[in-house]
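A lone chain, given as structure tokens: the form predicted alone.
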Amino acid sequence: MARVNLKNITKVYGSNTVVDHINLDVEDGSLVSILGPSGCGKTTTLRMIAGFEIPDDGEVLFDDQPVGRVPVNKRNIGMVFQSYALFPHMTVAQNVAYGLEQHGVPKSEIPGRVMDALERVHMAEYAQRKPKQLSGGQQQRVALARALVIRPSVMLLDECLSALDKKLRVEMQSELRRLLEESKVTTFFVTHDQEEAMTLSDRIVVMHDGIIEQTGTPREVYESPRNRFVADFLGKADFFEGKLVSAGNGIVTIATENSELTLTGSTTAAPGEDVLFAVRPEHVIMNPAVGAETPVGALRGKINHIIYSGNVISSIVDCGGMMVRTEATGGSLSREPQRGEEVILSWEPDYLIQLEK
């Protein structure tokens, strides 16, 4: 295992600054995701963690000691790729040996740590296979056991799910969770999946545009965004935009380009400044309006559209121009929504998240 520190590090290429002086501590063990859209610098990041690439300013650390000056095959890394990299002449076993020979670990130990690695993934009984008779998911677990099999400080993940299927993913998800929990290694996974960040993380780094949006534990990212692009590419989520008309028990009002919204929640925020608030659709309760007046802080509409998605119904309501998105577990809805069908949205006032502007 080892501590990484990332003091200031800046990547240019040209006149495009690709990773603008981030800062990031990692502690022994850790499992973090480098989350963001393509072209947001996650990868650049990480090839400099891996020493593929100098940073142009500041420093990588490894346990307090910087490797600007490690080459890749000194700083004790291991890695796994989107292609996964396996040599096509070799068998399996030949593949998971070969970083332990460059290593120059004795001879005689390199079987016992090879079948004890492929153990580990499931992938005993292939050993003597060539890695075009494995399928995708299988190839994966080899690359996985190749890289674990020099026992490294720091795992580096590149997208190396993303080449499955969706159903292999969800499964190798867990599965990659515990070989790295099992391992005790300081990992970086890199990935625009959110739902991988969340399965596979202690915690998340949120980038965009070559700096950090926002750093937290799955639940704090998602739970308490720090600004549009983290609620936004974390999840989904439905955003209440105005200048601060009034706040208090429970109730804050604003003004809208349109017109004056009254919602449940609070804020830190005077009267007259501008606001961004947000809720998750997941906690939207949606009630049919017939014979009901509208709540004070709730807000009423009508369904514009249904999505179906097996366990969950998404329902988008167009409330007066604009448009609100809840969502719901069908085992928990007493009938399915119609469309055209007029409803009254609510939500606990905790639910409501302001945002940084």
Second form
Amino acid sequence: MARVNLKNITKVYGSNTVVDHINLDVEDGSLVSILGPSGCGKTTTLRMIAGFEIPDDGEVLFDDQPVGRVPVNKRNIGMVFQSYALFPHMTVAQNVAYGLEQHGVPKSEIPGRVMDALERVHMAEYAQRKPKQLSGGQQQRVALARALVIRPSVMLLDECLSALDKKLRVEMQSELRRLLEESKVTTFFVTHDQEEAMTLSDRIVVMHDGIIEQTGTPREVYESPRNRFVADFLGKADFFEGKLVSAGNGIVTIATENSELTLTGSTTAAPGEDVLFAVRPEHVIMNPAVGAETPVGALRGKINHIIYSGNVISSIVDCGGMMVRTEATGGSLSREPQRGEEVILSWEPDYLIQLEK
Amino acid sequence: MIKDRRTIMTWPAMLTLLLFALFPLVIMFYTSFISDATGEFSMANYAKFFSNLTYIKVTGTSILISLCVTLVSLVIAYPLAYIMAKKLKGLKNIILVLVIIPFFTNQLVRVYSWLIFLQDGGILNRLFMTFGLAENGLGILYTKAAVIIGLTHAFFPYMVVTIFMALERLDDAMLEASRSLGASKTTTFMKVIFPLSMPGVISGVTIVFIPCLGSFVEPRILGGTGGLTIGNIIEDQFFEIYGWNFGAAIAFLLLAMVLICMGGLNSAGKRWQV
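Got the form predicted alone; could you also share the form predicted together with the partner chain?
Full assembly next; the chain just shown is listed first.
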């Protein structure tokens, strides 16, 4: 219920710039994931929005109002922590009521709103329990109810699903999305799990080494990654790097260190420029090599390694010293690939992604 | 068989306890009923204690001194433990060592240092007189105040350590959660930090109050006549008057008092346990 702008915010610890002049504009009511590996500055960014950390430079704005001087307890935020951080000496109901009491909600309204919030996360029957008597998933729900009940302008979730086991995490993802959409609250979701970021948010902000690498919808970021880091961090990718020799008719030719490669695809670069391309394993089609001919734009190689993981069979193909991965869903292969087999790898022209050098 | 072999390991400890703690206690309990005057088995020693107002008064003084020491220790220890646990990062171990130093100091050295510090020609009095704050000196030595100072110095480290441990276990995210829910720093302290540190406070109170009740060295050296405690009475019965049976009776009354206090504190502690 607030528009959030980050203007040039920076945080320095000693000689280490953890967050480096970040700019981000977030629409009212949108769900934004801040995604990145550990140490990329995503949690620090979240803590600056919350007010637990003060930016060394730049400012945070809620609805165009700078909040630099507003203490945490006056920012009207809802925060959910990785450790849930429920108050162990209070019951579930008391935990949820805590924020309402602090916000000066009339005493007569509190029990009703507490039960309402607990019902929305299906925890009403546990109202009189202590947090210790709940499972991790249940504590998570209570933590969510406690944050949402105060009707915050901004919700901040810090790796809040990572302590749950995988099955429960997937369940909670869709439930969390439903809850946040219902409450129409602007949400920041810090995570290192790309799947979580994809499922939960309208927009993904990819962070690395204190800067934003790319911002976009989950589809944009996955299908058109800007650079090598984003392509590699979200999903898997194999890279082709070299000098562009020629391009046209759906074929690009690049000169790598020791040979020339022809790849299916197109480019905006001019011949002579250094270029970097990527292709995702699930887009690579593998066929047995018949005869000595290699179609133009395809790669020929030998299967080096096969990984069977139930729904997906991954093959790593050695194309003259360069390893290219390919993935096929379980039922889609007419026959099992064999190690050492000669294969031809190809893909549709649109699947060759050009990255920034 | 396996179970037996395991319990063998506890025998030395059990035997030591039996021989040197339980057995003497049983003998003392028995002698406490033997009258010093007639040598007969009776309640005379206990009756003697309760019929003499001086003993009751001294018991009152002991309780008063112990309460004061506990309170002063708590007031000093809590903020220190809080700062150590929540505000300091690298320094906290150094401060912990500094706090624990009185532990390692010989009791007599510690007490005589206070004697020198507090006496009429001592540093404290001279300081106060130099600055014109007290014309004839403070006259603290040989009062209850001197005993309280000496005992606080001896026991407050226990309080620091127990509260420090309780506070250090506290998840910082919990405090941040409280702040994010709209609570000020003061409210967060009152509603989250303090209640959750209560188990540490209660063990601190127990560990300071109980030994204070039976203390006799500090009162003897620093307390004069006004700071006489129940510990001194027992000491006198054993070493000066040789009224061992009466001394045993008082010792058992003290033990009863200690057990009652521990029971009370223990159940208070359970209430705060999460």
